[in-house]
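This document starts with one chain, in the form predicted alone, laid out as structure tokens.
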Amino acid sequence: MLQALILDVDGTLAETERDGHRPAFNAAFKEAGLPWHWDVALYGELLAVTGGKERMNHYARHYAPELAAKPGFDNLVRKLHLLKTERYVELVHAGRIPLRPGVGPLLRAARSAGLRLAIATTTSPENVSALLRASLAPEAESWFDAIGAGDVVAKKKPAPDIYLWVLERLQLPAAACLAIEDSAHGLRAALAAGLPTLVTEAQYTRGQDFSGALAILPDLGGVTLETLRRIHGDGIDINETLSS
């Protein structure tokens, strides 16, 4: 029986990457006096690296190796990440990053029905808190029994560590949960943790390899708890699910 939903954040709850994280990174670079700029296409390539600090390290090694080799570069990355988080939170509070279709109603329905909720993401806890409070309710963090975010585990997706961390805190078997992801990295992480997984494709993830997902949807618009229970229990074809 389905007992809990475990959700990714970026691309799953909201389309945060292109119009949230990317401009926040660029603002941080500008404030720090760096001549870096991540356009839409480049940022899509950089998303192959999970984690903001990891993404900056990867970019510097390839595009600014002299800077990356300097003593103290790790400190610079940490400062840039703090700046970026501040700018991202400002965008969220300004209403620039709404939830994706169906997310809010589905979470409220799950909560009302007694399903437990959890989050498993590589984004920082501050980013998660800001999005939940601005888009759901001021007390929305309390809706979730576990919020796995940021650096609570050493290995980020596609490693399963963040999902295993959440499952440990929920004290539920993976088979009793349904993960909702948007990316191939996230899907691999969830599957490696033994989680049945539903994918909702995002702007940057359409066309990725989602082999192993129970179903692949454009978004959660029109999806009900009964839909999720049927997908979780039967692994049926999503077209059959939505047409019934």
Given for the second form:
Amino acid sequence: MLQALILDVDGTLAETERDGHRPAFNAAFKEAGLPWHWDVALYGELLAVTGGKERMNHYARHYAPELAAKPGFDNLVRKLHLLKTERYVELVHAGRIPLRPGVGPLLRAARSAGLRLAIATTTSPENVSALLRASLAPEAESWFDAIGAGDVVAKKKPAPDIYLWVLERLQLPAAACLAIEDSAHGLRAALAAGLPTLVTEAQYTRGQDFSGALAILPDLGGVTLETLRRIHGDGIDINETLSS
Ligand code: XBP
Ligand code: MG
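For the form predicted in complex with xylulose-1,5-bisphosphate instead of the form predicted alone, what are the coordinates?
Time for the whole complex; same chain goes first.
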């Protein structure tokens, strides 16, 4: 029986990457005097690497290997990431990152029905708090029994670690939960943790390999708890996209 929803953040709760994280990275690079600029297409490629610090390291190794090789580069990455997170949180507080269709109503319905809620994300905890407060409700963090975010685990998605961390805090078997993800990396992580998983495709993840997902939806618009219970309970052929 479905007892909990475990939701990813970036691409699932909201379309945060193209117009949120990406401009925040670019603002940090500019303020640090680095001639780096991640356009929409390049950022889509860089999203193959989860974690902002890991993503900057990957980028530098390929596009600025001499800088990446310098002693103290890791400190520079940490400073850049703190700056980027500040800029991202400002964007979120300014109301620039709305929730995706159906997310708010579904979370409220889940609460009213006594379903437990959790977050499992690669992004930094500050980003989660800002998004929940600005886009859902000032007290929304308290809606979640567990918020697994960023460096709370060493290995990021597609490793299952963040989902295992959340399941440990929920004290629930994976089979009693439904994970909601937007990306192949996230789906891999959830499946590796034994979680039945629903995918809602996002701007940067449309058309990725979602083998193993119980269902693939364009978004959560019009999706009811009954729909989620049906998907969780008897699954839906992966090729069948529910009419929302
Ligand atoms: C998406 C990520 C994160 C964000 C950037 O996380 O991979 O790294 O792109 O956030 P998810 P940070 O889809 O698991 O929510 O810079 O804080 O990592
Ligand atoms: Mg995601």
